[in-house]
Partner chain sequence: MTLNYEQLLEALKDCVETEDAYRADCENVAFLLDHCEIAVPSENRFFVQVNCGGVQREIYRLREAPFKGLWADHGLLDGIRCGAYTGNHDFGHTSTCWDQLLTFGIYGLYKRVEEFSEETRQDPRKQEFYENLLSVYQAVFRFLRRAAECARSCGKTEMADGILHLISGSPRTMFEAMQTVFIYYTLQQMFEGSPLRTLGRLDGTLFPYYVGREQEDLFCDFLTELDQIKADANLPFALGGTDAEGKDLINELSYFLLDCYTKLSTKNIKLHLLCSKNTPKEFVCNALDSVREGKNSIVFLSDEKVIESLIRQGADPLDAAKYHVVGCYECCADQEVPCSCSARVNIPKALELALNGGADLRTGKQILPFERTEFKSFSDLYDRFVSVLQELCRRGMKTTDLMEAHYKQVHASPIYTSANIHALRKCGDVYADFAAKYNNSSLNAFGLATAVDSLVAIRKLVYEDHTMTLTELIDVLRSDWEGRESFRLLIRNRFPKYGNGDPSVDVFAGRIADALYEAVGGVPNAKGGIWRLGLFSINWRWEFGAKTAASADGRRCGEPLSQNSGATFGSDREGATAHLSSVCAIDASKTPNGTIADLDLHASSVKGENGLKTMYATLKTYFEKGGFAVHYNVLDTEVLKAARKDPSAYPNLQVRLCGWNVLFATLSDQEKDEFIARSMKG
Amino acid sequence: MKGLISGIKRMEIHDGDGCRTTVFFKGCPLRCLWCHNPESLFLVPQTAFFSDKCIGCGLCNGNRNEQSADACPVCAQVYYGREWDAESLAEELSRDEDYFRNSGGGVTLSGGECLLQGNFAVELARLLKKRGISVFVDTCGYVKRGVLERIIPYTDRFLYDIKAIDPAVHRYCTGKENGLILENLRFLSEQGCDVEIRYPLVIGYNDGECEKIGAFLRGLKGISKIKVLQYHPFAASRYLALGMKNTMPDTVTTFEDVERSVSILKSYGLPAVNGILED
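Let me see this chain alone, in the form predicted alone.
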């Protein structure tokens, strides 16, 4: 079984407990204006060229492909979209078992949207759990219910994005309405899953949704944490390198903005935390 992976990041501390290895899957059903992983949006391989890093060595011969990216000594070219089979990838990730064991970490499946490649994600999670490795699934929730049902037995925690409750706001910010996302979150709650909510706070776009998010979440079980994330435009260079239109909002989310949202969510009795302090 094959899957398309945009990258693997080791020694990660932002994607769940302990020291984790994050696997970034290609493909996403949403088009969030503030997406900070544009290289994972499309289910096709892409080569990024970071012109400011290029030293003109000529090893790429002016090409833009997997081979030329591998030849680049300064990572001016980066290839996103390597094909893996589930067994080989599980074996590669198992190299980090000592770090997982000593830190209480594991593997986080992310993206893009990892569950868009549902069969591959489920098989990879199964193989990792068979090896005794903790698996977290980072999802936007805009996925088929059947995929969630199949991956639950191999998932220790879901990292679940909630960007807005108002369907119109969600559609403007992501290109899709959120009915499926909210229903899938209710389903995970009913199944007794451990769920950590991620709320990316983008001032001028979804900051007015905080009260609605609090009201919605307080009726759910299994919410172990709500992490309010600070928006930043650091991925702008990747849009340029990929030749993609940069959709990232020209806005600033401050520490005080995040703290304000955390206070609102706490007023609903929810376990909200400031993602700036945690990360």
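Let me have the form predicted in complex with the partner chain next, following on from the form predicted alone.
Shown next is a single chain and nothing more.
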């Protein structure tokens, strides 16, 4: 079974407990304005071209593909979307197994939306679990219920994004309705899953959602943490290199903004933390 992967990062400390290896899946059903991983949005391979790095050597013959990216001496071309079979990928992701064991870490499936390639994600999680490796699934929640059900047995924790409760705000910010997302979260909660909520706070876009998020989450069990994440518009060069329109809002979330949201969420009795301090 094959999957499309945009990248792998080892010794990652921001995607769950301990020392983790994060694997970024290609493809996402949402189009969040503030997306930091534009290379993971589409479920097709893409070659990014960073013109500022190019030395004009001509080795690529003007091509933009996997071969030309591999031949670029200065990494001005980067190929996103290599095909992996699940076994080899599980093997690759297990390279830091000893470090996982000593730190309580493991592998985090992220993206894009890892569950968009549902069968592959489930198979990968199963193989990792078989090796005794902790698996966290970082998801936007806009996924088929069936896939969620199948990955639960192999998942130690879900890192679950909640961007907005108001459907109109959600649609504006992500391009999609949030009914499915909220239902799926309720489902995970009812299933007794360990869920860490992540709330990317983008001032002027979804900061007004904080009270509603608090009210919604208050009724759910199994929420181990709510991390409020700071937004910063730092992915512009990648949008440009991918030839994509940069949709990132020109706004900055300050430490105080995050603190304010954390205290609102706490007032609902929720285990909210400031992502700036934790990361």
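Values in this document were obtained by computation on a predicted structure and should not be read as measured data. For clarity, a rigid core is taken as the largest C-alpha set superposing within 1.5 Å between two forms. Residue numbers count along the first chain shown, from 1.
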**OP:** Spell out whether the Cα of Ala215 moves at least 2 Å between the two forms when the two forms are superposed on their rigid core.
**Re:** no
**OP:** Could you tell me whether the Cα atom of Cys54 shifts by at least 2 Å between the two forms after core superposition?
**Re:** yes
**OP:** Look at Asn63 and decide if its Cα position differs by 2 Å or more between the two forms after superposing on the rigid core.
**Re:** yes
